[in-house]
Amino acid sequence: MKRTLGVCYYPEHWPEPVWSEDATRMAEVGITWVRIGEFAWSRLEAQPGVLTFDWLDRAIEVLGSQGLKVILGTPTATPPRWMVDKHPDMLAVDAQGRPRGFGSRRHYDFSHLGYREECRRIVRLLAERYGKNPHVAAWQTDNEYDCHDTTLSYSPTALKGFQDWLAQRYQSPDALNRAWGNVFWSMEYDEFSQIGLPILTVTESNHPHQLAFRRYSSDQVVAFNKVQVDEIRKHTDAPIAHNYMGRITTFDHWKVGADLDIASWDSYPIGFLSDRIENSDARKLKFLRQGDPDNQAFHHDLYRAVGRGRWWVMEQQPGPVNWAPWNPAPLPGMARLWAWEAFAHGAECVSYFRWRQAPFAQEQMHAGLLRPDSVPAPAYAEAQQVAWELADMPDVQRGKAHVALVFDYESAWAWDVQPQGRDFEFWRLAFAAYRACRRLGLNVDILPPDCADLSGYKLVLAPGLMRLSDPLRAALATFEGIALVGPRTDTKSDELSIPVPLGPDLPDCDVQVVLAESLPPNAKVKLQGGGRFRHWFEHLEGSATVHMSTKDGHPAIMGNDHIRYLAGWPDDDTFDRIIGYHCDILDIPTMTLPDGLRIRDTDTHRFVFNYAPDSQDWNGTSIPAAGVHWEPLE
């Protein structure tokens, strides 16, 4: 499929005579796709039932007349003021019991069925009007589910929905009491209507109670999204996407993605560096204007999997953003590098946010391809350069990966509600494993937790899975490579209780976790031959072979020829060593890359990306800071 560029545009923000000039300039830059409409509900329906589509008709026609393809967003992330007046209980409620008010965006509760029906109605009207429009070539549902911590709502609506959900899941209060261990502390219930939301208790709420609420809340996101998808599909065959975010685990993206055609995500590397990625102060300073060298790639690979091979970047940072604690400008060249890295990971489209910087409201400090006065901003020329390069570059397909990483949202919820150590987080553990692979120059595929086929891989990493699904367990039983699972994998039931016999239950591999300890930042477990565990260490027993030991003789890795259990969370150097050791066994080529230099192999080319703030050498080629180099694979 041809790789293309896009841009996010808001015709309702600009005088109508400007639209034609903007569309002409977009086409001249090399833009193919234009996303519109996702925040325009108040201009589409200023009062209940008073619909005004004529301006959107004209905007779509203006864009289409220049050969641009429109991605039409549903406007449900920003319900207008009259909607809140009509449904005052649609507002989400925070964990302190406070309603989240009108005046910004995402002011709705996913579980509110009245608002859900309002969304069905406006999406149906849009789909009826534009489903066959030749210029509307793709759709986007809502915008950035969970942005501003909006998956979890503790409203009366959510309480009633949660109680109904529990009744369907458990069928009887007795079954729920047994599953949750409610005999502990006399927490037993006689009726589902007695069960509250897991907040504002004297000490922490029961862990399976919290986990159940996470599952319920995720299901509400899935149902909310499906309502919109079902309405759109009645009227068009155009693909439907949602724009996910970075480092968001509060809902199950695999389940949302099952109803969509394309997964997209919003990539803000510099904002994420200061806001969402753990790094030392020195490292954050080094990559201040580039972003973490592995964060974008991780999400590219994750959303490629969520989209079952089809994925886009719906919003690509072009300059300073407005929402991070600090908002520096990218190094010259980064808007080009980020785009090419996405294409190397298989993106069909990279869409810059936004076309023109807004001179008003909350995002006026967020840069675009144009300044507020319509003069090109620095990323304008870089986007144009990428378009020229795409025209000269043959289509590249996703390169083969010998390594796979299993990623599971339920496990993220489990360790959020029962971390057992202040710095234990599933996302961080999975990302640490992924980073080690990147430092070794490896392509990585990310797999869902119910993956039933591992035959295309040599090395599979499964860190921190609360439990192994039946399909994955069966796949591991016949896997001919090496699966490195753990730490903390398959050591709990799906209700967060300790199973007896003790886990993990690994196929033909006698290993049990008999004790788990979390470690403060200043404590490490040293390994024989060098290396250390941090954050987490498990004591193992069993008859399986010990493949690595701690310095004081405890098993660090136990297993057989094809499945091995990792008993701790390695530091970065140790993760490199462990994964590199297993790659050597499996004849997977690795390399030691300079800090900030990263590679990605496609089916025909090797791409080299320099995230470092200075030039670096690659096989005799000097790659400048923020530089991209590609060469044919032999």
Given for the second form:
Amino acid sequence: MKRTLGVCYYPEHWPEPVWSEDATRMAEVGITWVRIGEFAWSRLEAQPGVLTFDWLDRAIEVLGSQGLKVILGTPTATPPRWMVDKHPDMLAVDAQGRPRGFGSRRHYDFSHLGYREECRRIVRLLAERYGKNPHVAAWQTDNEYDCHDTTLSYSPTALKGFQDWLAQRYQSPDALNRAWGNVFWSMEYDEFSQIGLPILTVTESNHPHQLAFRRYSSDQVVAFNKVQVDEIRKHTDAPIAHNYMGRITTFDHWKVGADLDIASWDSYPIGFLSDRIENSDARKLKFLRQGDPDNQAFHHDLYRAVGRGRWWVMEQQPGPVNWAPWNPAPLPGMARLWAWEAFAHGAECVSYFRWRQAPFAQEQMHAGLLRPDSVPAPAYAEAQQVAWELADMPDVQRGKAHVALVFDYESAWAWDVQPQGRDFEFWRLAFAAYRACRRLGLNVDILPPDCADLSGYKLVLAPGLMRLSDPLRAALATFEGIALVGPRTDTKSDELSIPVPLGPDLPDCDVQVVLAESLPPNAKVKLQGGGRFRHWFEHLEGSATVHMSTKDGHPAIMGNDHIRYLAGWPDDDTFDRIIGYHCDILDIPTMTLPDGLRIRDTDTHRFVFNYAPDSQDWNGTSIPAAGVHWEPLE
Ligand code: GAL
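For comparison with the form predicted on its own, please write out the form predicted in complex with ligand GAL.
Below is the whole assembly, all chains and molecules, this chain first.
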């Protein structure tokens, strides 16, 4: 597969005479794709029903005449001001019950059916007009669902939608009362219309109530996206993508992804390091200008799976961003390294955000490939280098993994609702397991929670799954490798209550979690032979074999030859040791990589990425800071 570069461009921000010069320069850089349109609603429809698409026709033509392919974004993340006058109740409402105002973006409530219809209308108009345009070769729905915490909204519209959703799911208030355990504290309902949103209660609202609202809210994102996809598909066969974000779990990406052709995500490694990824202060300083060495790869692997193999980076950080607490510039070379790491994970396209830095409005401090004065910014030459290298590079195939990690959005909601220990978070646990694999030099595939086919994998990791789905449990029953599940896996019912008999319910493996402890950050449970659990520790019983114990004699890993339960949250070294030990049993080769050096094997090559701020030795080759090295695989 030919890998390509792209860029995000806003013709509506620049005088029309500049467009053709921009298009010429884009082609000179070696760019193939240009994403446009996703925030342009006020220029497409300045007043209700007054449509001005002629400028967009011309912009597409100018880009297309340079051989560039357009990804057309639907503008639904930025409803214009008149829309709010027309639908005053379309604004999302925060958990304190306050409406979120106009004057930035994403000021809509996913539950608002009137706004959903407005979106259907504008998307239909765009699809009718551009569906057969030869230059429009892909589509993007909306922009970054949940950006600025917008999945959850506590509006009157959401309340009504939630009540209807509950009636459908539970059929009777009695069934809901039983499922939620509402006899506790006399919380029983007689009518669905009595059920409120799970906010502003005196103390925490009931966990299944909160989980139901999370499920409802995720379903609204899926439905909102589907409306757009259905309209676009009526007029084109071009692939449709959405640009997901890093570390966002508030809606089920597997379900949104099922309606799309391509998963893409927006990769801002330095912004994320600053405010989204746990690292010591010293480590944050070490990777200040490079980003966390594992965060990009994790999302590449996740979205490759969400896209069923087809995935892109829709927005790639080119220089300082504007939105993190601190915004340092990347080390020279990083804009190239990040792109190559994505390609080595199978990205079809890496698209830099944005072409030219805007001298106005909220993101004026956000770098682009060009400075505001149109002089090339540092990433310009790096993008050009990647384009030359891609032209020389034979096919980059995506590579096989022996190790798989199961990732589940419902579990993320379950533990958000009921963390039981302040720092228990599903994403963080899954990422801790993933990072250990990366330190061991392993390729990892990420799997959905209802995965029914584990063939080809030797080691499957399933930490923190609220419950095992039936297909996954069936797949585990015949799995010939080793599945390492836990902590906290399959210990809850679908309604977030404790199952009796106690979980987990593992095929042919008698082990139960009889008690769970959460631990403050400075506490640990020591393991025999070295290592420790932090954050979380479960007491296990059953007749399964104890494979590892704590220092004071509790089981730490219990199971059989094919499935094992891990009773706690290992710290980094211990995760390395436990995963490495199972790789040894399974004949999966591992290595111990220095902090900052990371590898990825494609079918033909080994790629080595140096995230460290200084050069690193790789088998006698010195790889400079921010360097990428590749060598053929034997
Ligand atoms: C993304 C967003 C873009 C832009 C960018 C800035 O989250 O999709 O529109 O805001 O961040 O880094």
